[in-house]
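First, one chain by itself: the form predicted on its own, in structure tokens.
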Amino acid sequence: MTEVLADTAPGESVSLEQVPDDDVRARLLRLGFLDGTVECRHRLRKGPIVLRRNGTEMALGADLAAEIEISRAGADR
């Protein structure tokens, strides 16, 4: 079963494997989101979802965060 950043909670910490969108790719990856886990930081009901990596804060919008593929940290790949 494929899970989704959409799915995860605040506190939690998962990889971006699979981003639908060249340009997010693009911008993820020279932030530096896409080279290990990220944490998901708040997470509004219906709502963007903000993530930080290396005191880096990015929101995304619900719907984006539905078709990003993700990895539970400490999960077999």
Given for the second form:
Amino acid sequence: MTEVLADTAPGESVSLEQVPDDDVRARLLRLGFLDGTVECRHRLRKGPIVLRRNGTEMALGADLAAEIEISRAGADR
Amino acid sequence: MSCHETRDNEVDADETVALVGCPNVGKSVVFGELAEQYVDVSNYPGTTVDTTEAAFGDAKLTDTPGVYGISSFDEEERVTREIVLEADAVVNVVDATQLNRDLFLTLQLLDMGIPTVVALNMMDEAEADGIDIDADALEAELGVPVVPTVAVDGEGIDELRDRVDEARAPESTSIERWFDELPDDVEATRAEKTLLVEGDEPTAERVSTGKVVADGGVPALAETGQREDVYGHRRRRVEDIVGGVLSREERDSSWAERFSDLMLNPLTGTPIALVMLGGIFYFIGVVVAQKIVGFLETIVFGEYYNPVVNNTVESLLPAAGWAEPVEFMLINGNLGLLTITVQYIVGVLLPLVVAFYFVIGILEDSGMLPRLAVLTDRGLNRIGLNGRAIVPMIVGVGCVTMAVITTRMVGNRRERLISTALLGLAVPCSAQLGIIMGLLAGLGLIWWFGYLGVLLVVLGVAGLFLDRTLPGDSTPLVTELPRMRVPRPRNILRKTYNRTKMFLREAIPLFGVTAIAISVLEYVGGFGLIQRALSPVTALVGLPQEFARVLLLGLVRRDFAAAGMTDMAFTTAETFVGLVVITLFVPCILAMVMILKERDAKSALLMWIGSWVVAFGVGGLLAVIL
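Okay, that one was the form predicted on its own. Can I see the form predicted in complex with its partner chain too?
To see the whole picture, the full complex is given below, headed by that same chain.
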């Protein structure tokens, strides 16, 4: 089963693999959030998720986080 | 509605230098430091986005909205794209603490062949974070001048000013490999070609291809497939450059980071937010809206300005019959053009606008706004809004008129409609709230909670209803969280001044016209007619006909309606119903004018009618229950 961004817990590092929305994907790509792993900083219950990469923090709404497929860094040890 | 703003006093110059950068990189501070003499703020034609212009040597300096890249994802980006395409040179302000993020835009400008100078700003914060950037190496990598600056302290600004002349772009960049894939007959500049291969639709629509495009279809040039390749390739170049010029030393997390963490945790963030909102409410709603405005209205205008103007007009106009309507229009006690209208604009609106822009400036510069949006996103999702809509709702309790302006920041057109409608319907403004609280206090605490409960239910139901019925989808929350900082007073004051100036320039003519229209209506006896026509609806909510007068007063100013209630002998239940009705009833004339200005005439009319229906529907229901 594929994992989605909404499943991550604060402190985890994940890679964003599939972002369905074209505009959102382009915006994340521009900011470098699709370049490598990003850290999950906060997750509000049923609410937005806050990601961090190189000191840049982004908040994504819960619906969006439920659509973004991820892979966990080092999950294939 | 604000697009017809004439720009008759714009800066005259042949050359244009545009300031471009991501949001919150200190662009407006750099602008203020570089600007000479004259600064002009106005809406970019056809949009609600403000742009600022100033003289800069022989050239015109234009500030642009903060964007992370040149494309067309939102209105800000479209405005920035237009300005960049027309600019002769660009000063690209880059946040040294966010080099990895900001260089995407820089490389895009260079790919487009736009002559560029890079201001590497916030060098002080980078140093505090343990980030060391070799500016000379960056200059060599990029092939354009790079000037380290600390704009808030004026550091590096002189060098930046001197080097704007050296703005240049590399002869060619690796973007050109994609240009071959464009049709041979495309006539486009390098900048346009770059945007074309990135699938920018407005550019594709503008560039003539000589091909027939099917009706309603996107021109064949705008394929988004390549965008990812181009963006991905550019990101790899960014990573390479950053790897070569930046070294980082680990530091402990700063106070700003720890505070940000507290804000984003609902357990600690909610109380912090509530205390802050309480502070804002106290400042705008009590200190300014009641104390300062009260002083200006009763003392300055009531005792000095209005009597003097009344006497002057009366003594200047002849006693002839034709002069009577003119005199009425100029100095009538409800909305005279020279008396009450001036009082509203200078005595009420001006202090509120200044206070409001001041608070918004602090919230923006400190980085609080997006964090509030994160905290409230989930709740607002349910009524078809995302977290960004929290701002108009907070400001609305201070002053609905002001809040309507902030609906600009909430997302797409649909969300702006929902938030404006909710503001007009169910958010009481502080002026009214003060008097309402006074009246309810006389009835007892239980009525106060009842009042709040009714408003919240109406807000929720109306939001759910609009979310279900309006076509389209609301946008999800996607927002960057800028670093938290202590705002610089000079920057806040500069912003407040510029925005207030622009607001008044647009608002004054509108209020003037409205005042004349209302006065004419009153002079020809329209008010009496309306009062009689309203008697069936006042009967519907079980209130006497005099209540119609309260409603009419409420049109002019919401607090007038609440104040009008105080002299009427109503029973407890009648007072409660009356207060609910005047709260839900259309907002004051200033707010209505602002809704008309920010939305279109049709939406404004629908909101107006909708408020009537809801106000009397809920009032009628309560009258039956109680």
